[in-house]
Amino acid sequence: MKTRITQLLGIQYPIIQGGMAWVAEYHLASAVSLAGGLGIIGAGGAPADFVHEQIRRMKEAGDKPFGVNIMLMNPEAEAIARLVVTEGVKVVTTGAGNPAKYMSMWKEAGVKVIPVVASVAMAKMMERAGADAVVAEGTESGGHIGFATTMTLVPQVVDAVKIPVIAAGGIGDGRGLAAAMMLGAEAVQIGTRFVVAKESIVHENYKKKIIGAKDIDSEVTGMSHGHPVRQLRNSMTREYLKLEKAGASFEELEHLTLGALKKAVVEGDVVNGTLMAGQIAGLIQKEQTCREMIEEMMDQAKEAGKQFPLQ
């Protein structure tokens, strides 16, 4: 399947895997490049020598694309923003914040730059600041969201850019694949499937919270506060949704949330950390290797594809 996405990465298959913090380094982006997709190394709020370390280990594994996911509230992210063109790492994926500042210093590197985007307004500015394309993500997604579904807002964001749109949220199979297509994207990213992938180095226990939850198991947190964070419902969501509705301060609910996600993706803690994952975590049934994963969509979207033919 040949898009202008796959021409643009170098890539096999229009399938890019989430940088998600924790859980997006070496093992699980390495086994996604090798498997035909774009591997990507989530830098989250880590430093930049972590951040190093792992496009090392990405480069001993192979020699196939990758990329590094930098979320720009990260304070060291104007260092990870120049270890990419040190290093050479062909694409990067961008968010939490406004990557104009470094586009001039990519791009002369050759670097290939696609934000992720929650609304027509902001794919059309990081179409104007040098955007090679973006991801449009919709509310479905698990972790860091926005407000409009990915039905609604990959159409629109195709018709207000020129470059590639890569749809992402609320994708988790082959009929998701052909679905984003047939809305215009030219590529999807995962996320809460590759999880529960078996070269995933998240916890067992938060793999299987992902595989037993059902399609209404998810909750959003800090809404409040214009942060909407999507995860899986336990102890502390209930208790973060508690301080919330009664009004507690910014400050309080992220003290509650403070090395949560590391509890769940190192430590297995189920019950009080935050078990980031989309609204698809109830179609995700099973571990898979992620050749097995990517080649198991790629048939599902061509089965779709003949089940309904444009005439």
Given for the second form:
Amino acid sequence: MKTRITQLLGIQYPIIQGGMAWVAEYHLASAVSLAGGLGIIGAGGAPADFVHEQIRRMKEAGDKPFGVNIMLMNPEAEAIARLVVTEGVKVVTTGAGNPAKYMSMWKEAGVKVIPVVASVAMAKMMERAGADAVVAEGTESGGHIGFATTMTLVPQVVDAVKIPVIAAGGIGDGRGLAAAMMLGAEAVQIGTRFVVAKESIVHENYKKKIIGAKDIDSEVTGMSHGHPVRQLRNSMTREYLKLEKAGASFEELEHLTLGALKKAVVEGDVVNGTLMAGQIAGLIQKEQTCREMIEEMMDQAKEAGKQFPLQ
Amino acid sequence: MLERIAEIIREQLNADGIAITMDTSFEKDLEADSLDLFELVMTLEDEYGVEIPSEELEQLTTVGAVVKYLQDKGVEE
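Since the structure above is the form predicted on its own, I would like to see how the form predicted together with the partner chain looks, so please show that one next.
Then the entire complex follows, led off by the chain already shown.
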């Protein structure tokens, strides 16, 4: 399937893996890239040295295109922004902020820049600042989220900008991919489904929670201080929401979640850890290789397209 | 200029009847988030025919900062 995104990024399939902190390391990212999608190293809150090592490993794994996701609130965001240039990384996606100040440096180095946006105005600003594409991410996504849904956000962003749009949030199979394309997207970003990929280093307990999740297991914390985070409900979210309702301060709440994602991903603490996952977790039923996931999604999307000729 | 900007802000944030002064903070007083600011800046650009690069958004935390920014760009009323 050819779109402006597959051409821009030099990938076979219009599927990009989300830059999930702790999860999106080189095992997963290289598997996605080798299967014809775009694998992404998620810098999250990690130091630049760690990201450097991850990039080195990616290059060893093969010569397929890959990207780095920079979480702009990372204290070392600037060092990582420079690192992608010196390492010749071809694609950068950005989250949690406005990447405008790095844009000219990246453009000069020929890096393709794809900011994650949660509104039409932000998409327009990013286009003007020189972005090559945007990821329009709906509130169905896991992790830090905005408020507009994928169904409403994607067509509005598609209408507002000329650069290609990648849909994210709530897409977990080929039907979702086909639907996103019908909304005008030219690729999709998949997060939660890749968390349970065979190549993903995420702890078995975490994978089991996603595979066992139902549609209603998704919870949003942090609404009160303006930094909502979507995850699967557990003891931690119950405690968090109780405190939040009681008017706890941002610092008090932060204390609960400090290091909690690592606790879940690395140590498998699914009781007190943060189980970031999108609303689509309920649809995800099994562990597969990235290649199986991608090929199944493409077959299913083609099938969905045939079922709806819409004449 | 304050009056017109206040009008635009009220309209953008659906904040009818809210008092807006030079000291009004977008975040603290109006509970506007970064997405609201993107929206507001786009509207101000259309209204005043100036371009506000997005890397300069961080400094625009109060209504007064926006007024001063526009004045520095040569906007008079």
